[in-house]
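Only one chain is given next, in C-alpha coordinates, and it is the form predicted on its own.
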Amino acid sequence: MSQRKFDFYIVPTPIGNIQDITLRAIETLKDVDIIACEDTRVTQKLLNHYDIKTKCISYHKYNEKERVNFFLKELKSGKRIALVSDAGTPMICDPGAVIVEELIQEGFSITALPGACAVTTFLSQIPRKSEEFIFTGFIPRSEKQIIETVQKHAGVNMVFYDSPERILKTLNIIKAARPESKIALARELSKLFEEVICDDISTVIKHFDDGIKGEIVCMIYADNNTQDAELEFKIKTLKAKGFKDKDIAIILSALFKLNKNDIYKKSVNM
(Lines of atoms letter the chains of each structure in order from A and count residues from 1; the text may use other names and numbers.)
(Lines give C-alpha, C1' and ligand atoms only; values in the text may rest on other atoms or scores of the structure.)
Protein backbone atom coordinates (compact mmCIF):
# COMPACT_ATOMS: atom_id res chain seq x y z
CA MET A 1 0.00 0.00 0.00
CA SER A 2 1.46 3.34 -1.06
CA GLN A 3 1.90 5.98 1.61
CA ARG A 4 1.41 9.70 1.29
CA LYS A 5 4.71 11.58 1.48
CA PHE A 6 5.12 14.38 4.05
CA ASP A 7 7.89 16.90 4.58
CA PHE A 8 8.22 16.32 8.30
CA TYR A 9 7.43 13.25 10.41
CA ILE A 10 7.03 13.04 14.19
CA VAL A 11 8.02 9.48 15.03
CA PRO A 12 7.58 7.78 18.43
CA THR A 13 10.33 5.44 19.61
CA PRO A 14 10.25 2.73 22.31
CA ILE A 15 10.00 3.86 25.94
CA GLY A 16 12.01 0.84 27.10
CA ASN A 17 11.49 -2.36 25.17
CA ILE A 18 13.26 -1.92 21.84
CA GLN A 19 10.62 -4.03 20.07
CA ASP A 20 7.89 -1.48 20.82
CA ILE A 21 8.16 0.33 17.50
CA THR A 22 5.79 0.15 14.56
CA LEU A 23 6.64 -1.14 11.10
CA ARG A 24 5.63 2.25 9.69
CA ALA A 25 8.04 4.02 12.05
CA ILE A 26 10.92 1.81 10.91
CA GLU A 27 10.03 2.37 7.26
CA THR A 28 9.77 6.13 7.79
CA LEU A 29 13.13 6.38 9.55
CA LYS A 30 14.74 4.49 6.66
CA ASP A 31 13.01 6.59 4.03
CA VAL A 32 13.64 10.16 5.25
CA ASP A 33 16.85 12.07 4.54
CA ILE A 34 17.55 13.29 8.09
CA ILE A 35 16.58 12.18 11.59
CA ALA A 36 16.49 14.98 14.17
CA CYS A 37 17.09 13.48 17.62
CA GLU A 38 17.79 14.53 21.21
CA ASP A 39 20.94 12.44 21.64
CA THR A 40 22.51 10.88 18.56
CA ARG A 41 24.17 8.19 20.69
CA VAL A 42 20.83 7.02 22.11
CA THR A 43 19.04 7.08 18.75
CA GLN A 44 21.94 5.34 17.00
CA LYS A 45 21.44 2.25 19.18
CA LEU A 46 17.87 1.97 17.92
CA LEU A 47 18.90 2.60 14.32
CA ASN A 48 21.64 0.00 14.47
CA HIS A 49 19.21 -2.58 15.84
CA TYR A 50 16.90 -2.09 12.83
CA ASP A 51 19.69 -1.52 10.28
CA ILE A 52 18.66 2.07 9.60
CA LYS A 53 21.41 4.09 7.92
CA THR A 54 19.78 7.54 7.87
CA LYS A 55 21.89 10.51 8.97
CA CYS A 56 21.21 11.79 12.51
CA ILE A 57 21.49 15.41 13.63
CA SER A 58 21.11 16.50 17.25
CA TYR A 59 18.04 18.55 18.12
CA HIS A 60 17.44 19.21 21.80
CA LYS A 61 16.21 21.95 24.13
CA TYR A 62 19.65 23.64 24.20
CA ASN A 63 20.04 24.01 20.43
CA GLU A 64 16.38 23.96 19.40
CA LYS A 65 16.20 27.51 18.07
CA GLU A 66 19.51 27.50 16.23
CA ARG A 67 18.67 24.23 14.45
CA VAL A 68 15.40 25.58 13.03
CA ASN A 69 17.01 27.55 10.20
CA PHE A 70 19.14 24.56 9.23
CA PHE A 71 16.12 22.26 9.02
CA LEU A 72 14.10 24.85 7.08
CA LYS A 73 16.92 25.11 4.55
CA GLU A 74 17.07 21.33 4.17
CA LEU A 75 13.30 21.06 3.74
CA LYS A 76 13.24 23.83 1.14
CA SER A 77 15.86 21.89 -0.82
CA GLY A 78 13.44 18.96 -1.03
CA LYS A 79 14.70 16.78 1.80
CA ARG A 80 12.38 15.11 4.28
CA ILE A 81 13.00 14.98 8.04
CA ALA A 82 11.85 12.78 10.92
CA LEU A 83 11.84 13.99 14.52
CA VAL A 84 12.41 11.49 17.34
CA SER A 85 13.06 11.80 21.06
CA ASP A 86 15.25 9.54 23.18
CA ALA A 87 12.15 7.57 24.18
CA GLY A 88 8.44 7.87 23.55
CA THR A 89 6.53 10.44 21.55
CA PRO A 90 8.19 13.75 20.62
CA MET A 91 6.50 16.93 21.88
CA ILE A 92 5.24 15.13 25.02
CA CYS A 93 7.71 16.64 27.53
CA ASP A 94 10.32 16.59 24.77
CA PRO A 95 11.60 19.15 22.21
CA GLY A 96 9.76 19.85 18.98
CA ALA A 97 7.38 22.74 19.57
CA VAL A 98 9.71 25.37 18.10
CA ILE A 99 10.36 23.61 14.81
CA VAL A 100 6.74 22.50 14.36
CA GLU A 101 5.48 26.06 14.84
CA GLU A 102 7.95 27.31 12.21
CA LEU A 103 7.00 24.55 9.77
CA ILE A 104 3.30 25.37 10.07
CA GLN A 105 4.03 29.04 9.37
CA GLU A 106 6.16 28.09 6.37
CA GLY A 107 3.47 25.78 4.97
CA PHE A 108 5.33 22.47 5.16
CA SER A 109 3.33 19.25 5.50
CA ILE A 110 3.60 17.52 8.89
CA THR A 111 2.33 14.20 10.20
CA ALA A 112 2.64 12.36 13.51
CA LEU A 113 2.85 8.58 13.67
CA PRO A 114 1.03 6.67 16.44
CA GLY A 115 3.27 4.90 18.89
CA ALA A 116 4.77 4.50 22.34
CA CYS A 117 3.95 7.05 25.02
CA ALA A 118 4.47 6.57 28.76
CA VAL A 119 1.26 8.42 29.68
CA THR A 120 -1.11 6.25 27.65
CA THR A 121 0.79 3.06 28.45
CA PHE A 122 0.44 3.89 32.15
CA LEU A 123 -3.22 4.93 32.06
CA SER A 124 -4.24 1.83 30.13
CA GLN A 125 -3.28 -0.46 33.03
CA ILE A 126 -4.55 1.34 36.14
CA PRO A 127 -8.15 1.45 37.44
CA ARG A 128 -10.01 4.73 36.97
CA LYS A 129 -13.66 5.62 37.53
CA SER A 130 -13.45 8.52 35.11
CA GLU A 131 -11.83 9.02 31.72
CA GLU A 132 -11.03 12.59 32.72
CA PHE A 133 -7.44 13.38 33.67
CA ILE A 134 -4.95 16.20 33.45
CA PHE A 135 -1.32 15.72 32.44
CA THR A 136 1.01 18.30 33.95
CA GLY A 137 4.28 17.05 32.47
CA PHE A 138 7.21 17.04 34.89
CA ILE A 139 5.97 18.14 38.29
CA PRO A 140 7.57 21.37 39.60
CA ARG A 141 10.66 21.12 41.78
CA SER A 142 9.88 23.53 44.61
CA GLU A 143 7.71 22.49 47.55
CA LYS A 144 5.48 25.55 47.16
CA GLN A 145 4.85 24.86 43.47
CA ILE A 146 4.15 21.18 44.09
CA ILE A 147 1.58 22.02 46.77
CA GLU A 148 -0.07 24.63 44.55
CA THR A 149 -0.24 22.19 41.64
CA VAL A 150 -1.78 19.28 43.55
CA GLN A 151 -4.28 21.55 45.32
CA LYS A 152 -5.24 23.26 42.08
CA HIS A 153 -6.03 19.91 40.43
CA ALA A 154 -7.52 18.15 43.47
CA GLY A 155 -10.79 17.56 41.63
CA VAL A 156 -9.35 15.57 38.73
CA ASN A 157 -6.96 12.66 38.25
CA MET A 158 -3.55 14.32 37.83
CA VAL A 159 -0.78 12.53 35.90
CA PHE A 160 2.82 13.69 36.03
CA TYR A 161 6.42 12.66 35.39
CA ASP A 162 9.20 12.81 37.96
CA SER A 163 12.76 11.55 38.29
CA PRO A 164 13.66 8.56 40.49
CA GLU A 165 15.97 10.85 42.47
CA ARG A 166 13.13 13.20 43.40
CA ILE A 167 9.95 11.13 43.47
CA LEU A 168 10.02 10.14 47.17
CA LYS A 169 10.55 13.76 48.20
CA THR A 170 7.71 14.75 45.89
CA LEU A 171 5.38 12.12 47.34
CA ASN A 172 6.11 13.25 50.89
CA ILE A 173 5.24 16.85 49.94
CA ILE A 174 2.00 15.65 48.33
CA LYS A 175 1.20 13.59 51.43
CA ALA A 176 1.58 16.67 53.63
CA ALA A 177 -0.73 18.68 51.35
CA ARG A 178 -3.28 15.92 50.66
CA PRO A 179 -2.72 13.20 53.30
CA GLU A 180 -5.68 11.04 52.23
CA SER A 181 -4.55 10.82 48.61
CA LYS A 182 -4.65 7.63 46.62
CA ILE A 183 -2.01 7.33 43.90
CA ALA A 184 -0.84 5.05 41.14
CA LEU A 185 2.87 4.90 40.34
CA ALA A 186 4.70 3.09 37.56
CA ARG A 187 8.41 2.65 36.98
CA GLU A 188 10.38 1.01 34.18
CA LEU A 189 7.34 0.66 31.90
CA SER A 190 7.82 -2.01 29.22
CA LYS A 191 11.17 -3.06 30.72
CA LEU A 192 12.22 -6.20 32.60
CA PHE A 193 11.65 -4.72 36.06
CA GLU A 194 8.39 -2.92 35.27
CA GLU A 195 6.37 -2.25 38.40
CA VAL A 196 2.98 -0.61 38.90
CA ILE A 197 1.53 0.04 42.34
CA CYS A 198 -1.85 1.57 43.17
CA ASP A 199 -2.61 2.37 46.82
CA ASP A 200 -2.90 5.16 49.38
CA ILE A 201 0.08 7.50 49.32
CA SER A 202 1.50 6.39 52.69
CA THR A 203 1.60 2.75 51.56
CA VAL A 204 3.33 3.64 48.29
CA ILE A 205 5.96 5.70 50.08
CA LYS A 206 6.61 2.83 52.51
CA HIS A 207 6.84 0.36 49.60
CA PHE A 208 9.78 2.32 48.21
CA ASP A 209 11.54 2.88 51.54
CA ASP A 210 14.76 1.45 50.13
CA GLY A 211 14.73 3.74 47.11
CA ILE A 212 13.36 3.62 43.60
CA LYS A 213 14.94 3.24 40.16
CA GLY A 214 13.73 3.82 36.63
CA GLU A 215 11.60 6.33 34.76
CA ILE A 216 8.55 7.41 36.77
CA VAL A 217 4.92 8.07 35.81
CA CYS A 218 2.51 8.87 38.62
CA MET A 219 -1.16 9.75 39.04
CA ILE A 220 -2.87 11.30 42.05
CA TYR A 221 -6.51 10.24 42.10
CA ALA A 222 -9.10 12.99 42.36
CA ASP A 223 -10.28 13.68 45.89
CA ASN A 224 -13.90 12.77 46.59
CA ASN A 225 -14.67 16.06 48.35
CA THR A 226 -12.79 18.83 46.61
CA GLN A 227 -15.19 21.74 46.35
CA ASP A 228 -13.91 23.53 49.46
CA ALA A 229 -10.25 22.94 48.59
CA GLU A 230 -10.76 24.19 45.03
CA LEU A 231 -12.65 27.25 46.23
CA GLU A 232 -9.92 28.08 48.73
CA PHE A 233 -7.31 27.77 46.01
CA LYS A 234 -9.25 30.17 43.75
CA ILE A 235 -9.65 32.67 46.59
CA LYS A 236 -5.95 32.51 47.45
CA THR A 237 -5.05 33.01 43.80
CA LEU A 238 -7.19 36.15 43.52
CA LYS A 239 -5.95 37.48 46.85
CA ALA A 240 -2.39 37.10 45.64
CA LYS A 241 -3.33 39.25 42.63
CA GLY A 242 -4.55 42.01 44.94
CA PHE A 243 -8.32 41.55 44.66
CA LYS A 244 -10.41 42.53 47.69
CA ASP A 245 -12.82 40.13 49.44
CA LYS A 246 -15.91 41.79 47.95
CA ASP A 247 -14.50 41.62 44.41
CA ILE A 248 -13.46 37.99 44.90
CA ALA A 249 -17.00 37.09 45.97
CA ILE A 250 -18.49 38.80 42.91
CA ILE A 251 -16.03 37.23 40.46
CA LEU A 252 -16.23 33.64 41.73
CA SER A 253 -20.01 33.66 42.21
CA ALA A 254 -20.46 34.87 38.63
CA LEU A 255 -17.99 32.40 37.13
CA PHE A 256 -18.95 29.28 39.07
CA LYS A 257 -22.55 29.97 40.12
CA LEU A 258 -21.69 29.84 43.83
CA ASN A 259 -23.27 31.73 46.73
CA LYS A 260 -21.68 35.19 46.87
CA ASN A 261 -22.12 35.60 50.63
CA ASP A 262 -20.52 32.22 51.38
CA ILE A 263 -17.52 33.11 49.24
CA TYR A 264 -17.20 36.50 50.91
CA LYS A 265 -17.23 34.99 54.43
CA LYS A 266 -14.65 32.37 53.47
CA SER A 267 -12.43 35.00 51.86
CA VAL A 268 -12.59 37.30 54.90
CA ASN A 269 -11.60 34.45 57.21
CA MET A 270 -8.60 33.35 55.14
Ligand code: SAM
The other form holds:
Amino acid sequence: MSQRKFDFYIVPTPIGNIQDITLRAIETLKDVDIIACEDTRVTQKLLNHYDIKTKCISYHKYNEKERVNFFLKELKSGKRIALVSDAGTPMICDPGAVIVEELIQEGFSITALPGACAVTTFLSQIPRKSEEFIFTGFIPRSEKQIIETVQKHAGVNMVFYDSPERILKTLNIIKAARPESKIALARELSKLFEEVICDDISTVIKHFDDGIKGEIVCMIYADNNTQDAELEFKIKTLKAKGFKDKDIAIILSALFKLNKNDIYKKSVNM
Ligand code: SAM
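Okay, that's the form predicted on its own, but what's the structure of the form predicted in complex with the named molecule?
Next comes the full complex, this chain leading.
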Protein backbone atom coordinates (compact mmCIF):
# COMPACT_ATOMS: atom_id res chain seq x y z
CA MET A 1 0.00 0.00 0.00
CA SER A 2 1.47 3.35 -0.93
CA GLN A 3 1.98 5.71 1.97
CA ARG A 4 1.98 9.46 2.18
CA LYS A 5 5.61 10.67 2.33
CA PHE A 6 6.80 12.87 5.19
CA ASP A 7 10.06 14.77 5.72
CA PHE A 8 10.68 13.45 9.20
CA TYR A 9 9.63 10.16 10.83
CA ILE A 10 9.69 9.31 14.53
CA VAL A 11 10.20 5.55 14.61
CA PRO A 12 9.90 3.32 17.71
CA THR A 13 12.32 0.40 18.04
CA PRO A 14 12.08 -2.67 20.34
CA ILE A 15 12.39 -2.32 24.14
CA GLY A 16 13.94 -5.76 24.48
CA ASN A 17 12.66 -8.36 22.08
CA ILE A 18 14.18 -7.59 18.68
CA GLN A 19 11.03 -8.81 16.92
CA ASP A 20 8.91 -6.04 18.44
CA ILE A 21 9.18 -3.68 15.48
CA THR A 22 6.47 -3.05 12.92
CA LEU A 23 6.70 -3.82 9.20
CA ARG A 24 6.10 -0.14 8.52
CA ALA A 25 8.97 0.86 10.83
CA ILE A 26 11.35 -1.46 8.94
CA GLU A 27 10.13 -0.14 5.57
CA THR A 28 10.51 3.44 6.75
CA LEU A 29 14.04 2.90 8.06
CA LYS A 30 14.96 1.36 4.68
CA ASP A 31 13.29 4.12 2.72
CA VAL A 32 14.64 7.30 4.38
CA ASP A 33 18.03 8.85 3.52
CA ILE A 34 19.32 9.25 7.08
CA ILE A 35 18.58 7.65 10.44
CA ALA A 36 19.23 9.96 13.38
CA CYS A 37 20.00 7.76 16.39
CA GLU A 38 21.19 8.09 19.97
CA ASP A 39 24.01 5.55 19.82
CA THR A 40 25.01 4.42 16.32
CA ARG A 41 26.42 1.13 17.70
CA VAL A 42 23.11 0.19 19.35
CA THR A 43 21.02 1.08 16.30
CA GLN A 44 23.45 -0.58 13.89
CA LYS A 45 22.76 -3.97 15.54
CA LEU A 46 19.05 -3.54 14.82
CA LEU A 47 19.72 -2.37 11.26
CA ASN A 48 22.02 -5.36 10.60
CA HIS A 49 19.35 -7.73 11.90
CA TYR A 50 16.79 -6.36 9.44
CA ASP A 51 19.27 -5.80 6.60
CA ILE A 52 18.71 -2.05 6.61
CA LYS A 53 21.54 -0.19 4.85
CA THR A 54 20.54 3.43 5.59
CA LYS A 55 23.24 5.75 6.93
CA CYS A 56 23.12 6.42 10.71
CA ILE A 57 24.09 9.74 12.26
CA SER A 58 24.26 10.26 16.01
CA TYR A 59 21.76 12.56 17.64
CA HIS A 60 21.77 12.55 21.42
CA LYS A 61 21.23 14.93 24.31
CA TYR A 62 24.85 16.15 24.21
CA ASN A 63 24.92 17.16 20.50
CA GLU A 64 21.17 17.77 20.04
CA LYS A 65 21.43 21.52 19.33
CA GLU A 66 24.36 21.43 16.88
CA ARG A 67 22.97 18.42 14.99
CA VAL A 68 19.67 20.20 14.40
CA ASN A 69 21.38 22.62 11.98
CA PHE A 70 22.93 19.73 10.08
CA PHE A 71 19.62 17.86 9.79
CA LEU A 72 17.83 21.06 8.72
CA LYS A 73 20.31 21.48 5.86
CA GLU A 74 19.77 17.89 4.76
CA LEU A 75 15.98 18.26 4.89
CA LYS A 76 16.13 21.49 2.87
CA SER A 77 18.09 19.64 0.20
CA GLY A 78 15.21 17.16 -0.09
CA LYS A 79 16.51 14.33 2.12
CA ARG A 80 14.13 12.44 4.40
CA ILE A 81 15.09 11.54 7.97
CA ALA A 82 13.94 9.00 10.59
CA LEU A 83 14.60 9.50 14.29
CA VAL A 84 15.11 6.47 16.56
CA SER A 85 16.31 6.10 20.13
CA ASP A 86 18.28 3.22 21.64
CA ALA A 87 15.03 1.51 22.64
CA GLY A 88 11.33 2.25 22.52
CA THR A 89 9.65 5.43 21.42
CA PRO A 90 11.73 8.57 20.83
CA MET A 91 10.78 11.57 22.99
CA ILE A 92 9.46 9.31 25.76
CA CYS A 93 12.35 10.00 28.18
CA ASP A 94 14.56 10.13 25.09
CA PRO A 95 15.85 12.94 22.83
CA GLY A 96 13.87 14.45 19.97
CA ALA A 97 11.98 17.40 21.42
CA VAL A 98 14.54 19.99 20.27
CA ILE A 99 14.57 18.93 16.61
CA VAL A 100 10.81 18.39 16.42
CA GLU A 101 10.16 21.90 17.75
CA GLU A 102 12.55 23.36 15.19
CA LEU A 103 11.06 21.35 12.31
CA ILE A 104 7.53 22.47 13.18
CA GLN A 105 8.71 26.10 13.08
CA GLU A 106 10.39 25.50 9.72
CA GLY A 107 7.23 23.93 8.33
CA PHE A 108 8.53 20.40 7.65
CA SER A 109 6.07 17.52 7.66
CA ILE A 110 6.49 15.16 10.62
CA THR A 111 4.87 11.89 11.57
CA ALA A 112 5.26 9.38 14.40
CA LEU A 113 4.83 5.64 13.88
CA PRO A 114 3.07 3.62 16.62
CA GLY A 115 5.24 1.07 18.38
CA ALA A 116 7.07 -0.26 21.42
CA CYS A 117 7.15 1.83 24.58
CA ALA A 118 7.75 0.63 28.15
CA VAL A 119 4.91 2.75 29.63
CA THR A 120 2.19 1.43 27.33
CA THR A 121 3.49 -2.16 27.39
CA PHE A 122 3.36 -1.96 31.18
CA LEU A 123 -0.03 -0.28 31.52
CA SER A 124 -1.70 -2.60 29.06
CA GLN A 125 -1.20 -5.52 31.47
CA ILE A 126 -1.74 -3.85 34.85
CA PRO A 127 -5.23 -4.06 36.41
CA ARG A 128 -6.58 -0.55 37.07
CA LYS A 129 -9.97 0.77 38.11
CA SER A 130 -9.48 4.00 36.23
CA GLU A 131 -8.03 4.94 32.84
CA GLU A 132 -6.47 7.99 34.41
CA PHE A 133 -2.73 7.96 35.09
CA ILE A 134 0.16 10.35 35.26
CA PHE A 135 3.59 9.54 33.86
CA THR A 136 6.40 11.40 35.57
CA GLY A 137 9.26 10.02 33.47
CA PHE A 138 12.26 9.14 35.67
CA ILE A 139 11.32 9.72 39.31
CA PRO A 140 13.60 12.29 41.02
CA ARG A 141 16.48 10.96 43.10
CA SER A 142 16.37 12.94 46.34
CA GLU A 143 14.17 11.80 49.22
CA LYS A 144 12.54 15.24 49.44
CA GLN A 145 11.66 15.32 45.73
CA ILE A 146 10.40 11.72 45.72
CA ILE A 147 8.02 12.48 48.60
CA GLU A 148 6.88 15.73 46.98
CA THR A 149 6.19 13.95 43.68
CA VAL A 150 4.25 11.14 45.33
CA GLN A 151 2.21 13.56 47.44
CA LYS A 152 1.48 15.84 44.49
CA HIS A 153 -0.01 12.96 42.49
CA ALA A 154 -1.51 10.98 45.39
CA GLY A 155 -5.01 10.95 43.90
CA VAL A 156 -4.04 9.36 40.59
CA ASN A 157 -2.15 6.25 39.40
CA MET A 158 1.43 7.45 39.05
CA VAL A 159 3.73 5.68 36.58
CA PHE A 160 7.47 6.27 36.61
CA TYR A 161 10.80 4.95 35.36
CA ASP A 162 13.66 4.25 37.75
CA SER A 163 17.00 2.48 37.60
CA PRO A 164 17.58 -0.96 39.17
CA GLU A 165 20.27 0.62 41.39
CA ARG A 166 17.79 3.09 42.90
CA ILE A 167 14.36 1.46 42.81
CA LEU A 168 14.52 -0.26 46.23
CA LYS A 169 15.67 2.96 47.88
CA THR A 170 12.84 4.80 46.08
CA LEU A 171 10.26 2.23 47.23
CA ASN A 172 11.50 2.43 50.83
CA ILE A 173 11.14 6.22 50.78
CA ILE A 174 7.60 5.89 49.38
CA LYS A 175 6.77 3.23 51.97
CA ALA A 176 7.85 5.53 54.81
CA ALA A 177 5.65 8.33 53.41
CA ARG A 178 2.67 6.16 52.40
CA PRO A 179 2.90 2.75 54.10
CA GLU A 180 -0.41 1.52 52.64
CA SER A 181 0.64 2.08 49.02
CA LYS A 182 -0.17 -0.52 46.41
CA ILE A 183 2.49 -0.96 43.74
CA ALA A 184 2.75 -2.51 40.29
CA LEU A 185 6.30 -3.09 39.10
CA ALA A 186 7.61 -4.60 35.89
CA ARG A 187 11.17 -5.39 34.95
CA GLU A 188 12.68 -6.52 31.69
CA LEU A 189 9.45 -6.23 29.68
CA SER A 190 9.49 -8.35 26.53
CA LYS A 191 12.81 -9.95 27.57
CA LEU A 192 13.76 -13.41 28.89
CA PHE A 193 13.52 -12.45 32.58
CA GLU A 194 10.36 -10.38 32.27
CA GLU A 195 8.56 -10.14 35.60
CA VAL A 196 5.49 -8.22 36.71
CA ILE A 197 4.42 -7.93 40.33
CA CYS A 198 1.39 -6.16 41.70
CA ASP A 199 1.01 -6.02 45.48
CA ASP A 200 1.27 -3.84 48.57
CA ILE A 201 4.54 -1.97 48.83
CA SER A 202 6.01 -4.03 51.71
CA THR A 203 5.46 -7.29 49.81
CA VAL A 204 7.05 -5.87 46.66
CA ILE A 205 10.11 -4.69 48.60
CA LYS A 206 10.39 -8.08 50.33
CA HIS A 207 10.07 -9.89 46.99
CA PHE A 208 13.25 -8.14 45.83
CA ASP A 209 15.14 -8.79 49.10
CA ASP A 210 18.17 -10.08 47.18
CA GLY A 211 18.27 -7.06 44.86
CA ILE A 212 16.68 -6.29 41.55
CA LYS A 213 18.17 -6.36 38.07
CA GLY A 214 17.05 -5.09 34.68
CA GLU A 215 15.00 -2.20 33.38
CA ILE A 216 12.18 -1.03 35.60
CA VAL A 217 8.80 0.62 35.16
CA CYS A 218 6.65 1.13 38.22
CA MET A 219 3.24 2.46 39.24
CA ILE A 220 1.91 3.62 42.62
CA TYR A 221 -1.81 3.11 42.67
CA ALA A 222 -3.94 6.14 43.43
CA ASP A 223 -4.60 6.59 47.11
CA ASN A 224 -8.37 6.08 47.37
CA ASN A 225 -8.60 8.17 50.54
CA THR A 226 -7.08 11.13 48.70
CA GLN A 227 -9.42 10.55 45.73
CA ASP A 228 -12.45 10.52 48.05
CA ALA A 229 -11.28 13.62 49.87
CA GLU A 230 -10.75 15.46 46.56
CA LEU A 231 -14.19 14.46 45.30
CA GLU A 232 -15.85 15.55 48.54
CA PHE A 233 -14.07 18.88 48.32
CA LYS A 234 -15.38 19.43 44.77
CA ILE A 235 -18.94 18.49 45.77
CA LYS A 236 -18.79 20.83 48.79
CA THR A 237 -17.50 23.68 46.63
CA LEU A 238 -20.33 23.28 44.11
CA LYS A 239 -22.93 22.93 46.89
CA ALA A 240 -21.67 26.14 48.46
CA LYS A 241 -22.26 27.84 45.09
CA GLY A 242 -25.88 26.68 45.18
CA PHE A 243 -25.69 23.78 42.65
CA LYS A 244 -28.25 20.98 43.08
CA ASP A 245 -27.16 17.34 43.67
CA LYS A 246 -28.36 16.36 40.19
CA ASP A 247 -26.35 19.13 38.52
CA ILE A 248 -23.27 18.40 40.63
CA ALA A 249 -23.41 14.77 39.47
CA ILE A 250 -23.70 15.83 35.82
CA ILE A 251 -20.86 18.37 36.04
CA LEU A 252 -18.35 16.24 37.97
CA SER A 253 -19.03 13.05 36.02
CA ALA A 254 -18.52 14.93 32.73
CA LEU A 255 -15.37 16.71 33.88
CA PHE A 256 -13.64 13.84 35.66
CA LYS A 257 -15.11 10.77 33.91
CA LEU A 258 -16.64 9.49 37.17
CA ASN A 259 -19.84 7.55 37.68
CA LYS A 260 -22.78 9.98 37.76
CA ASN A 261 -24.91 7.91 40.18
CA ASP A 262 -22.02 7.48 42.66
CA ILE A 263 -21.48 11.24 42.75
CA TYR A 264 -25.20 11.89 43.08
CA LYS A 265 -25.47 9.51 46.08
CA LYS A 266 -22.41 11.07 47.72
CA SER A 267 -23.72 14.56 47.16
CA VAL A 268 -27.17 13.73 48.60
CA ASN A 269 -25.58 12.26 51.71
CA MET A 270 -23.31 15.21 52.40
N1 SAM B 1 11.89 5.63 25.04
C2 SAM B 1 11.78 4.52 25.94
C3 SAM B 1 10.33 4.02 25.94
O4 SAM B 1 9.64 4.21 24.94
O5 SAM B 1 9.89 3.40 26.92
C6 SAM B 1 12.29 4.85 27.32
C7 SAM B 1 13.72 5.31 27.33
S8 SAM B 1 14.34 5.64 28.94
C9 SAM B 1 15.91 6.33 28.56
C10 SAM B 1 14.80 4.05 29.49
C11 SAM B 1 13.92 3.57 30.66
O12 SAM B 1 12.70 3.01 30.17
C13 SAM B 1 14.56 2.44 31.47
O14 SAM B 1 15.47 2.94 32.44
C15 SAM B 1 13.35 1.79 32.10
O16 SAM B 1 12.91 2.54 33.20
C17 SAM B 1 12.31 1.92 30.96
N18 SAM B 1 12.36 0.71 30.12
C19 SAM B 1 12.88 0.61 28.89
N20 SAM B 1 12.78 -0.67 28.45
C21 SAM B 1 12.18 -1.37 29.42
C22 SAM B 1 11.81 -2.73 29.56
N23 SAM B 1 12.05 -3.63 28.60
N24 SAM B 1 11.20 -3.12 30.70
C25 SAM B 1 10.94 -2.22 31.68
N26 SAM B 1 11.28 -0.93 31.60
C27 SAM B 1 11.89 -0.50 30.49
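Since the structure is predicted, the reported quantities are computational estimates derived from the model, not experimental observations. Positions refer to the first chain, counted from 1. Under this definition, the rigid core comprises the largest set of C-alpha atoms superposing within 1.5 Å between the forms.
Student: After superposing the rigid core, is the C-alpha displacement of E215 2 Å or more between these two forms?
Tutor: Comparing the forms between these two forms, which are aligned on their rigid core, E215 does not shift its C-alpha by 2 Å or more.
Student: Rigid core superposed, CA of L23 - does it shift 2 Å or more between these two forms?
Tutor: Shift at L23: below 2 Å after core fit.
Student: Quick one: once the rigid core is lined up, does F8 have its C-alpha move by 2 Å or more between these two forms?
Tutor: No, shifts by less than 2 Å.
Student: Superpose the two forms on the rigid core and tell me the Cα shift of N259 between these two forms in angstrom.
Tutor: Displacement of the alpha carbon, after core fit: 24.1 Å.
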